[in-house]
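There is one chain below, alone, in structure tokens, taken in the form predicted alone.
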Amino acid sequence: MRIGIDLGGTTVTAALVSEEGKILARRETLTRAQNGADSIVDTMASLALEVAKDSPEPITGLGVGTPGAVDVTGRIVVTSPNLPFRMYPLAGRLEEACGMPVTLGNDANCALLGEVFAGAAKGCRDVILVTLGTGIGGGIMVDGKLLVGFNGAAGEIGHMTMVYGGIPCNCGRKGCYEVYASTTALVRMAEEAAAEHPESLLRRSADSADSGMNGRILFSAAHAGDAAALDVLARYEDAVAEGASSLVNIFEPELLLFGGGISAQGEYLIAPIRDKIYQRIYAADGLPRTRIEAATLGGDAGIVGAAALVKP
């Protein structure tokens, strides 16, 4: 049995982890980052306790999936962008506060072990995982190993340029893929369509919504038929599939999956999005082609997959 937790800016959920990656029993509390490192060890450290109270087997293990990039022994964080970690020793801390042997990764690696471990690339050695959120993330199999570079970096999918000298993106560049891709821009795209089209669905149901825009709306607009929200989607599939179009090229993967919230649209938005991509690589006639799925399960493949990273 193991423990896999999931470390965000916001909230830490712990679950109890079968052999076979189902989730028997979970924690979740929030992250309280504003409250130092240590603090954060401690949070951690009293749900895996916690849960592993619900284990009727010896635990393991625990693995933790952490934003920012993990180094290559799996045992400090050297930075994270929403957390006070800076070349911190996390695994050796909260090993000190809850007694099991516990292994790190960066949490989008984990979410693609998660899908190889127990979901939609189960099976599978060489695979991409785009996440379409916030921002965009991602990591690559490359013949059944993560590919996590020499200093334990690797995969900013996001931030692969798009446009030479384009939007401003929060990482201090210009032009990056998560600017025209991620669900962030999505909303974006709605937000101006729906001021240039005062008449449109998108426009009203904006307005109507105590929020404002968000990708709920734009969704519903499009299912409806509004020819402003459908517009904003079928570029901003055109900007999902110029991106990961690169990645199938550059990486030939076996499968191409793509996670996050937006993908709960399944055939809805992946469909035209997968032709898209076959429309731009450079798969010979006559050869497989990668296949382009959506991820299956959904906002528990970072726990799952940070279970995986235990050793059995």
Second form
2 protein chains.
Amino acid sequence: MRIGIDLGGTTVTAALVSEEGKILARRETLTRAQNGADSIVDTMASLALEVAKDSPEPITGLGVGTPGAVDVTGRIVVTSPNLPFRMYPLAGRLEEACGMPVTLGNDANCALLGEVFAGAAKGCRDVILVTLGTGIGGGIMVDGKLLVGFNGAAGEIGHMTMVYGGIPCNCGRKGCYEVYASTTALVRMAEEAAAEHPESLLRRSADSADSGMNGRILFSAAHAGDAAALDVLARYEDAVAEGASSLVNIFEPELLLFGGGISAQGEYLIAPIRDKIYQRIYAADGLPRTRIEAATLGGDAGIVGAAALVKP
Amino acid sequence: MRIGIDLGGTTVTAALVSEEGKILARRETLTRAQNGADSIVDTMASLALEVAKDSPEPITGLGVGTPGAVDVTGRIVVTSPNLPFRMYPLAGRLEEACGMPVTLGNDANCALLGEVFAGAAKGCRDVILVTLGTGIGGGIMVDGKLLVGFNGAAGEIGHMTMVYGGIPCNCGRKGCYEVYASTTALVRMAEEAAAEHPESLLRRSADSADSGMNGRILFSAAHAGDAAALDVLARYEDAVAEGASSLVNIFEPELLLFGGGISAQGEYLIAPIRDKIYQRIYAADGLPRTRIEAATLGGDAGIVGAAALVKP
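Return the form predicted in complex with another copy of the chain of this protein as a structure block, the form predicted alone having already been given.
Next comes the full complex, and the chain you just saw is listed first.
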């Protein structure tokens, strides 16, 4: 029995995870990042000890998925965008606080590990997870091992160039993949289309919603056959496929998964993206093709993957 | 002692290579691809047997670098752009013809293996070679192993998207990295600049050359301080750096090498590219940075790397 912790900027969740990757118990609380790193450690430790009480067997270890860069030893958070960690020895501190062996991993990598441990990538050794969210995160597994780079910071697939000199990205560069294919981009495209097509269902749905446009409104209008929404979706799928095709041409993974909340749309979203990728990839005829699928663990992938960090 | 064979569309070269990666003897002849696959095997076998005569020690094996896709076992050429191989069991046929154990590899991957065996990447386990030529080839090593993909066709870094919907590429897609950063692109940019600047040294040098613009004319005008040539070179370096930055953000290799004939320009070309990459990469402060260097084996990298395919 293992414990996985999904550490986010807002909430922290601990779960008891079986050796088969099943979540058996779960506790969640606020991260309260403003109280500082040591306070976050205490919060994680008490959450872990609480879920441990539900375990019928001894706990073999605890894995933590955290935003930001983890050093190659899995002991230190080098830096984290939304948390007060800078060269912080999180694994050691948490071991002291809860008495269990701790391993750290990047949260996007944990989502991939979760899908490999117990989800859509079960048993795969060459797989890429493209997480479509506010930005685009990625996890890459090559020959059964996470690609972490010589400094632990690999896998920033959201910051591949897609349009040289294009729209500015939050990272300071221009034209990154995530500027065109994150859900933020999808909502931006939907807002533009709604402004251009005042008669569309897309516009009317957004106008009558309290908080304006969002992904749910877009998909709902598209499912209803609204032309403006369908056009946005087709252009979005094209952008997602374009960047993913670069990844397939570089890595030739056995499997490429799309994750993030949007992947709950399943084949409605993935089938057109798959077709567009197959039109673009370079591998010769006669070679097996990369499978393109939706991730299946949804929001649980990160916590199951954090538990998968635990060494046997 | 090993034998390396560099199989090209025009010529085939065999070399006797020491366990330290030194070339001790070499034979070259025409490939004569039009005579068919079996004839190429005979040519390779007699070349190999000739260089073997120069060896003071027994030959442990023979490695072949070939254009195109090699299957993951290193026995079969799946397909090759300029050679009459299609699902062709080249390793087996060549073993029958020359009596030595044979291993096949993709030629771009062999160039990387050569640099790791005895060149600029000696001892590195996480390294990318970007070969700037007519197109852009790539070799990627992760944790000491070549990245070949589950179907043997990985590493097509020249076909990452750099401009979504951009200039058409020979591969059928649009806006691939090699359309903007191959030496073909450099010559195209130099031709455009020469047309725009009739007073430039760049234009005058090209006009007085028998075969028009080429890379040598561009570099020579740039070295002489010609403004038009310097502007072309700066824009070319920017394009090279843009795509290479995507690779660094994805892989975080310890070392990224630039190869191809143009890399003989050394620091004159590489120093500005290195600066531009360092301005673009995403890794956090406090983490070690990818080293950016020129490859050092030049045209010998492929043959030394073919010899490196030989299993100990």
